[in-house]
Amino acid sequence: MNYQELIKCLAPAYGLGEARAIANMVMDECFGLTQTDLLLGKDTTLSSDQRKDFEKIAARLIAGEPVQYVLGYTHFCGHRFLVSPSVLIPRPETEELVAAAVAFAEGRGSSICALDLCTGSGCIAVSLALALPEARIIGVDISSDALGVAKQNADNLQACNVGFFRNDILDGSFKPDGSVNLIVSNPPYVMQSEAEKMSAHVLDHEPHLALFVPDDDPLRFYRAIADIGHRSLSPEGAILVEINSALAGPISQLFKDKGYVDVSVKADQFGRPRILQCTMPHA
């Protein structure tokens, strides 16, 4: 197995462009070989130990394991985050959620309290903490394994103004200490019926707990988030959530029915409805 053979093996599952990008990432991150090095054929200069490592990595990738899990990390909002099969791999769309949250916070003074529900790897909470060093950030998740990854990311990136807590936000009891100015979340929102459309490397490897909601109640997490907002948000505080683009209308209506105002939906880089923002009305 060599670099070019890896691309050929990955192409049926990913397409040629993404297969090449994955192979390039491995060669750069694991062996320090740039695209220029690869064009010059320097992948043939790997030592015997490096070749053994490459073979192991290639076998995992060909078996369908996402490259981020193979490497053990990914990049998000300019930072390197540890990831494991207990957390979702952060996506570029979620960086837009962070940017919108930062913009809201900076428009109201950065010394706010923000709550990140379903925090997973902590990529949102930690990115907010680093962008808003005067803010207090709280990350919440039901998974102890995910929280372990989130805490490690906070430690590695020296995000001192973020804390993590275990809680099931669906049980109706969660309420943070003190008032919150902002709630952000990328909750589970993929309907079970949509699973058949998903790539095998996502479906077979990423945690279903963080992905799926039942078809008969796909808005359950948004309903819980809206209720938590009523229990914790300060007047004119905001909720910012990533949404299933197929459910933009019903999710928007849910927040309106719950009494939130200024409900708006922003499209992601692919033109799909992706980020919903709404505001708690002034008392």
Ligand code: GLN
Second form
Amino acid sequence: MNYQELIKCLAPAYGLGEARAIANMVMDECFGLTQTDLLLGKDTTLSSDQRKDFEKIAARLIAGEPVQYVLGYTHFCGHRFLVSPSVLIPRPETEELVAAAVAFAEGRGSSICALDLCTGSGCIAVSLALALPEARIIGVDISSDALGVAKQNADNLQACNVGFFRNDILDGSFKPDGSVNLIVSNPPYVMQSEAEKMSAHVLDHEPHLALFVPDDDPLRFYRAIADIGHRSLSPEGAILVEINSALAGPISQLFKDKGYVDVSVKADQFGRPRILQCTMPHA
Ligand code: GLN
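Now show me the form predicted together with the ligand, since the one above was the form predicted alone.
Let us now look at the entire complex, which starts with that chain.
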């Protein structure tokens, strides 16, 4: 197995462009070979140990494991985050959620105290903490394994203004310690019935706990977030959540029905409704 063969093997599952991107990422991250090196055929100069490592990595990729789990990390908001199969792989759309939260914080003037509900790898919480050094961020998740990854990310990236704790936000027990002025979240929002359209490398490897909601109650996390907002958000505080583009209407209505104002939805880079923002009214 060599670099060109790996691309050929990955192409049926990923398409040629993505297959090439994955193979290039491996060659660069694991063996320090740039695209120019590859064009010059330098992949043939790997040592025998490197060749053995390449074979192992290639076998995992061909078996369908996402490259981020194989490498053990990914890049998000300009930082390198550890990922494991107990956390969702951060998506580029979610960087837009972080950008919207930073824009809210910068427009606000006073310092930010934020909750990141369903924090997973901590990519949102830690990126916010690093972008807003005066802010205090609290990440919450039901999964102890995910929280382990999130804490490790905060440590590695030296984000000291972020803390994490375990809670199931659906059980109503969440008791915020004082008030916050921002809640961010990328909760599970894929409906079980949408699973058939998803690719095997997502379905077979990423945590279903972080992805799926039942078809008969797909808004359950947004309802919990809206209620936590009522218990913890200061007047004019904001909620910023990533949403399932197919559910933009019902999710917007839910936040309006719960008394939030200025409910708006922004599209992601693919033009799909993705980031919902709303505000707790003035007291
Ligand atoms: N955006 C993710 C996906 O498409 C889902 C994220 C989520 O459920 N919060 O797989």
